[in-house]
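Quick heads-up: it's one chain on its own, the form predicted alone, in structure tokens.
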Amino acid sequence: MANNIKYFIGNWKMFGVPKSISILDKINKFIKSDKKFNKKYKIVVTPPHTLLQSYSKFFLKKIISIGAQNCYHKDNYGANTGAISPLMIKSVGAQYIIVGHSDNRSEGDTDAMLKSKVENSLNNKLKVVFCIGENKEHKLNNKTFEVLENQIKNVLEEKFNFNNIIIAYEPIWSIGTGQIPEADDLLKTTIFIKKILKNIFKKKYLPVVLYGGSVDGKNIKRFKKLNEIDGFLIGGASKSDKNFIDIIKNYYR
């Protein structure tokens, strides 16, 4: 059984300029005037902090929805040049936050400072979007579940509001590769993490589950019959409004 919403976010990494507003826009365009599209489907962007609030101020009404990338480990205010606590990215506005993301990872993010980071986020009313993913390594191995199990155990904990928490599953050697799982692996992958996240959790519903990695509007089709995936976190193709409107509309129509 799959849940009833299906989710799109966007996430832009490092791009993207007061102007670059008009790209949103136009995807926010398409979805109101597409009768086929409905309150099934929910659209998020990721834009970088310097947009955050002025995005979140013209999107406050409409169909989409404004995330922040990360944030710091630490919440409210200190003594630490350059960085961005989740309090402050609540203040200007913006609903939901991407914590664990490879790249954030590979730059130095421990499960220490995940676990903070959702926590803070979720305090601060922040809906996350935690990422996992096992590399190219892990893969030929078959250390696959074994990965995603504990980079899920080492963060996440019963006390944390399950309601606010989507887990984003993006396999690091499918990222900007061209690469996408087999459906059948993808299928045991997803059902395997929703069965972790209800022993944590402990709930009757189901987790929210999404996939990333190399999605675009051509084998987003490949999708469509994955009932069990509750939407995807979506890369490059997120920075244009062409492919990332190809990406919603070949999925549902």
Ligand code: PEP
Given for the second form:
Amino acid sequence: MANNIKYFIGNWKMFGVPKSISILDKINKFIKSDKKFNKKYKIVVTPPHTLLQSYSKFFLKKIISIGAQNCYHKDNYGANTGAISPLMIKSVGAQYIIVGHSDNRSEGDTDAMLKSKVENSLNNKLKVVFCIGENKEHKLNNKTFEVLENQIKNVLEEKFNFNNIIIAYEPIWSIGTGQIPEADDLLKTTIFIKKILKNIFKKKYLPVVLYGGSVDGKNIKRFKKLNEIDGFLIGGASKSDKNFIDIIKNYYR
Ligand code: PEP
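Form predicted alone done; form predicted together with phosphoenolpyruvate now:
And the full complex, kicking off with our chain again.
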């Protein structure tokens, strides 16, 4: 089963200065004018930490929601130079947070750290976008399902508030490469992920599972028929208002 609302979440990574807010302002204006479809989707953008406060304030009563890209694995305050906790992120107005992006996993984030990030973020009432995904070697060795199942089960627990968790399936071989999975494979994988989630959370709910990896204004048309996919995590293309708007337009038209 699929959800009615589709998410389009932009991950700016290490991009953006204060004046880049004009990109989001244009996207916000587009959504406002898109009377035919704008009730069908939710837009979230995750700028770097340096912009969270000013952007969250600017978009407080507007359509776009603002999120963070990562956090430290301990909460509150501490003697951790350069670290930013979920409490600090929430305090400046962010509503969402990405946890477990492959960029951060490759820089040393372990499952135990990710569990703690998810738990602390949920405790601070942030909505968590939890990223999972196999690398090329896993895929070639038919290990994709095993890897995804472990990534989910090692971090998510039944006690977590699943209403505030969104899963982003991002095959590592697809991120920034222009390669996207075959439609059939993607459908099977999405259904598999939802099955694992239902087994963990044992509730009657609809898990929200996004796809991420090289999504752009052209290939988005190929995802239209895959109704099981509840939206997209978009990297490179989210840094341009035109590219981001094209993705939304071409998904619905
Ligand atoms: C990402 O880094 O989360 C991502 C999906 O990047 P891209 O869209 O550029 O592949």
